[in-house]
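Here we start with a single chain on its own, the form predicted on its own, put down as structure tokens.
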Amino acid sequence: MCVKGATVGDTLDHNRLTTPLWRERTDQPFEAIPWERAFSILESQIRRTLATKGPQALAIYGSGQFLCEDYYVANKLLKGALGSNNFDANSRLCMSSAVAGYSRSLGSDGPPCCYDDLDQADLVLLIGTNTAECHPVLFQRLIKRKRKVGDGLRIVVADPRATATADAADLHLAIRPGTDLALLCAVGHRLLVNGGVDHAFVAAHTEGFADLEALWRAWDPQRAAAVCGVAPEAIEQLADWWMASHGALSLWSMGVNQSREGTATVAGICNLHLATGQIGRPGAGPFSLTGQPNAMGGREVGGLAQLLPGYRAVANPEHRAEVERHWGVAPGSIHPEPGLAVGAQIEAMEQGAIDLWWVAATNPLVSMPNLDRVRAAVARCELVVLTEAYANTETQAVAHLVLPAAQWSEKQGVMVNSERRVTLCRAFREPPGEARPDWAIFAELGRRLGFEQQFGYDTAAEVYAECVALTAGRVCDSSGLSHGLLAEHGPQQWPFPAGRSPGEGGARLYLDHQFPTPSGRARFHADLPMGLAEPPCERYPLVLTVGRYLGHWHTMTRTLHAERAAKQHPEPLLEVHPSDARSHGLVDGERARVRSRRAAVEAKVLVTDRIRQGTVFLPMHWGASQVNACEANRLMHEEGCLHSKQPELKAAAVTLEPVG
């Protein structure tokens, strides 16, 4: 395990949320309310803005720590329920650049690899990912197979930072931040010059490689190399190693899909696998890696504003349709228009069009962009509502009504892992104090405005069972699966149509390379490279981009209880290259100041060569009301991909300067 994992049972008991909260004012304290009272509260108030403003001032924002559960009677909730499509997820700052880039290479949604794949590549690229932080135990499977074949696998990473995954790397390309679709263009111009491309693969399986060939020719390695920042025989080495791959697997996670290029990156990674058959069969292929827990469950049962249970799109009326008659709510209940993504959420705030804001399970105020527009935003909201198993965190310092939420250990219910493997999480403890779970609280105030026979359900089993219902012959197909069937014979891999017998099939997607476009072919996309949205300028000389450290738990509301991560990682640390250490006066050791063009903070210096010169790093932890308070998500601006809607929350100019 690693170490989150290892001091988990350390804090399922620390500072947790018992019994409803509520005050009118947030300058004013909380008091304790009974769940009658807050569910009266929940009810008036979208009954009011129903009547008022109707269902597009209503919105949710969920998470991926939502269970399978959590997420569809939330989605069943607002979008089939109250005619709302304004649910969005913090996936939407993790994995939807990936969720756009595999609908548009591949058709659809879903990894088509597997964790085995990792024990079959002999060349893996690791991209926008520093793996053996944010995903240590996979990451270790892989070093202990590179110790066991030495050079049978080649491992690349392609990092700003000389990360503890840069370490392991047979070849290091320290690029420029915003550089990684340049680096993807040379490879495949490499690769079609030495004779690298697989024509009878792409002639029988793809469409519209002559646009990307055009773009590849345009982008040599001497071209890519003077806008990544590193040598030309660096890249010509990846592109030689993939060439003489039997499988090459790509890895990539926050680093590529918080970008407002990530889904043209996305597309990118896909398109040197489509065009030498990397595809489809062992120890190849494109494998985003998710962020949190069931970012992937999540994406299945329609978490994400534009997405509709079975990987549905709401702008499709036959999806609407089947979806509505599933749901046994009228036809036309389901807005034809894709709801507010979460930065879209945030301006309708600044305009006074949402009455009602509920976040669950997830913690903006720390993990959002430009947080002082966020809290500004928010301040303008008639309600806002909070679902949370922790007390105190920067959310809940912004909320009128706060809700106490059953967590892992205490609800049962289904995740979903990066390969589709589906989990189901036991109830072994009793939540604590008048805590619930959260399908139960949002079926509970379906049944109380009305939609009694929809919201009828006694156990997570019977959601469950209604959810994967809707997959049935969909790519993500589930409807095999159970809850009973999971309990007996442990986690499975979807695809899992009913009539499969537990671990058949399903390791691994387009096996037969015909893929869910109308024309049964992939496509190759060839976008231009763009660059980072807010370049370095004279006021604004470096780059600084975030990440996470191997013992915190993105926001800290559960590791910042556990003694061992805590002591770990006692306080952020900005890293920063001698050269502009030397340059902005700064001593390692001692404080500075970093400065965008929002916001400025502080941290301790971190003087070190492991980070490129003319880039910054800081961790994204810490929020306003902890000890050593460094909110680098301040810094940060909201420009996203136009595709995902996914903040470039890697990358924004900034300067320094010491403090004192």
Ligand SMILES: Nc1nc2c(c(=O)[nH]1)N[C@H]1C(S)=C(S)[C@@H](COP(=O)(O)OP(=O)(O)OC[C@H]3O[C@@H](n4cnc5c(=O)[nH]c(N)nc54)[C@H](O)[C@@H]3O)O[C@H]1N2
Second form
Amino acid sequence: MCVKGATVGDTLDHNRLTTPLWRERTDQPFEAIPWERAFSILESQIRRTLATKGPQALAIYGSGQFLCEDYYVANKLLKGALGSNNFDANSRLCMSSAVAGYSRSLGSDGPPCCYDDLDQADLVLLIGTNTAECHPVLFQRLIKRKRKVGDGLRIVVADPRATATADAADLHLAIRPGTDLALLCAVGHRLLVNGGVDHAFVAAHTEGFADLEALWRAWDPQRAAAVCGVAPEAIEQLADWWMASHGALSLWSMGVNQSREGTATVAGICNLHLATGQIGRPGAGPFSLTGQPNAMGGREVGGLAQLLPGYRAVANPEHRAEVERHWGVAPGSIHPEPGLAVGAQIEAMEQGAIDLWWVAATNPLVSMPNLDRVRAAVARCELVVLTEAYANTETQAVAHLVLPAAQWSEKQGVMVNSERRVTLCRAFREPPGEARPDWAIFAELGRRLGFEQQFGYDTAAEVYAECVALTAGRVCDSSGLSHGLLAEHGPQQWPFPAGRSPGEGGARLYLDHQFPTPSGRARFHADLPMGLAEPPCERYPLVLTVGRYLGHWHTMTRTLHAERAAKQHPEPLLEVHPSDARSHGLVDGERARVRSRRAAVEAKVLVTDRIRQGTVFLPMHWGASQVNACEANRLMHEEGCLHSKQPELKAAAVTLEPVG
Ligand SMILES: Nc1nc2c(c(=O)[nH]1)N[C@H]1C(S)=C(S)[C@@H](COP(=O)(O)OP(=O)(O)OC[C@H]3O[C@@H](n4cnc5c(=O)[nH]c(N)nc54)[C@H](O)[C@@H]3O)O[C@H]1N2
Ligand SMILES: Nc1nc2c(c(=O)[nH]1)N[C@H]1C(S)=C(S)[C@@H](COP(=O)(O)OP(=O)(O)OC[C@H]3O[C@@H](n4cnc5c(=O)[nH]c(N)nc54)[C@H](O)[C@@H]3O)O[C@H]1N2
Ligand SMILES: [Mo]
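Okay, that was the form predicted on its own. Show me the form predicted in complex with the named molecule next.
Every chain and every other molecule in the complex is listed next, the one we just looked at coming first.
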């Protein structure tokens, strides 16, 4: 078991919020208040805002750590009852490029693969994922197989750092940050030239190959090698293994998604699979690894500003009408335009256009890019609400109203993982004090705002039943699932339409090579590689990338209380290549200042040749409230992918100097 799972029991009772807290201004101390008062504060703010500025001045920022039920009720409240689509989630920072990329290439969101594919592939490309530290259980499965079959399984890692994941690879491509798309194009080039394209598959099941062919022709391995900063032979090796492979599986995570060309890079991965017919069969396919425990479920439930439940789109009039009918709200209740993604919510706050910003199950004052700007924007919002399990997070410092949340182990509901497997998480302890499940808080507010019928749920099982009914006939059909079935038979994969028997859910999608596009064909995309939004320059000559440690979870609200994790990683370390350390006058073990165009932070230096020259690394975990605070995201910029609106959290131009 992963260290975080093994130690979660130590973390549940520390430092919990147990009652609602309130203060009128953020320079005042909080006072404990009863729920009744908390609801009346919310209710009167919402009524006032609706009467003055209208529903577009309301926004909720939720989380891939919501249960499906939490997501569903929050979306129904804001999008259905109140008429604002400004529900976004931290999945915007995490999975939205995968969502946009799958939709663009395959016609719908939904990873087509399953974990068994790890046991059947003979080539696994790990691109922009430190699987060993971030999906350690999955990684162990891969390593076990590698030990058994040796060269029968080739593992290729593309990552600017020599991570624990790269240690296990047959081939490590230590590419420059932001050059993944060039790399993928060059692999395509070599396949094209050497007869590796499956032209029969391309002709029967895809469209748009001519443009892609022209793009690939322009990116020979020499050209890509110069851009990526690796040897051309290494790129050719990957292409040759791909060509020889009977099952090529690509796994990716934030090194791909958190980029201004995240969606294009996901398409670049899909392009390779489609051009070689490596999709819709065992051991093959483009497999996005989900970050948070239920970011997948959130996508199915419509938990982003442009989505509605059942992989539906706000912009589609039929989809809106179907959802309005199901929700029992008047036709036209759902606003016809996508709501504000979280970056746009911040901009709207800067302009004084948001009255109520409700944050739940996320800690944006650590995890959002360009934190100084976020902090200033949020200060302009009349009412900032935070629903949290733990006390005194960085986001609590900017909140007026704090609501205590029941968390995992204390509330019942459903989560969905990367391979579309749906798990019922059961409550087996009482929530502390007056903490409540997120869905129950949103539902009670809905009733108080006059939607008794729409929010009259007694249990999470009722919420789930209503939610899965909306997926019938969709790619993510889960209409045969219920809390009862999951409790009795254990986790199930979707698609699971009504009438399926337990264990008969869909292990893989697109086995018939029919794709949910109007033509039934998957689409190639010929996006030009652009590189980083903020490339290094004379003043800021290095690229800072920000990621994770094995033992810590994001903003450490939980893992801080796990002794084993805290001992394993006592402080944040700035990883610097020896030659960069020399040229910037830095010494291992001493402190350095990292400066970007936006801010400067300090950290202890770790000189290591396990990072590419020109790239430096900081962990994301240590926010302002920590003893060893190191707010990496004060340095990062918010520019992101045009399709997915996911910010480029993996790269900012920085310079270094010794402290003192
Ligand atoms: N221990 C731990 N595990 C976690 C989490 C956690 O907080 N702690 N969080 C979970 C969540 S929500 C998520 S989203 C996942 C994230 O899982 P990962 O994406 O695997 O983790 P990261 O460390 O964010 O980044 C992965 C790698 O991307 C590399 N990288 C940076 N820039 C580039 C680039 O331009 N190209 C390529 N190819 N690689 C690049 C970095 O060097 C880093 O090693 O982890 C999940 N699992
Ligand atoms: N530079 C840089 N920035 C990044 C990233 C990166 O790689 N680089 N990664 C991005 C990614 S992929 C992600 S997912 C985000 C993660 O960033 P956040 O979402 O901000 O991080 P968490 O610490 O997971 O915050 C979740 C919060 O919810 C609380 N919580 C837990 N369970 C519950 C519950 O049931 N209900 C409620 N109401 N609260 C609960 C926890 O105590 C915690 O404070 O960070 C993003 N930011
Ligand atoms: Mo994530």
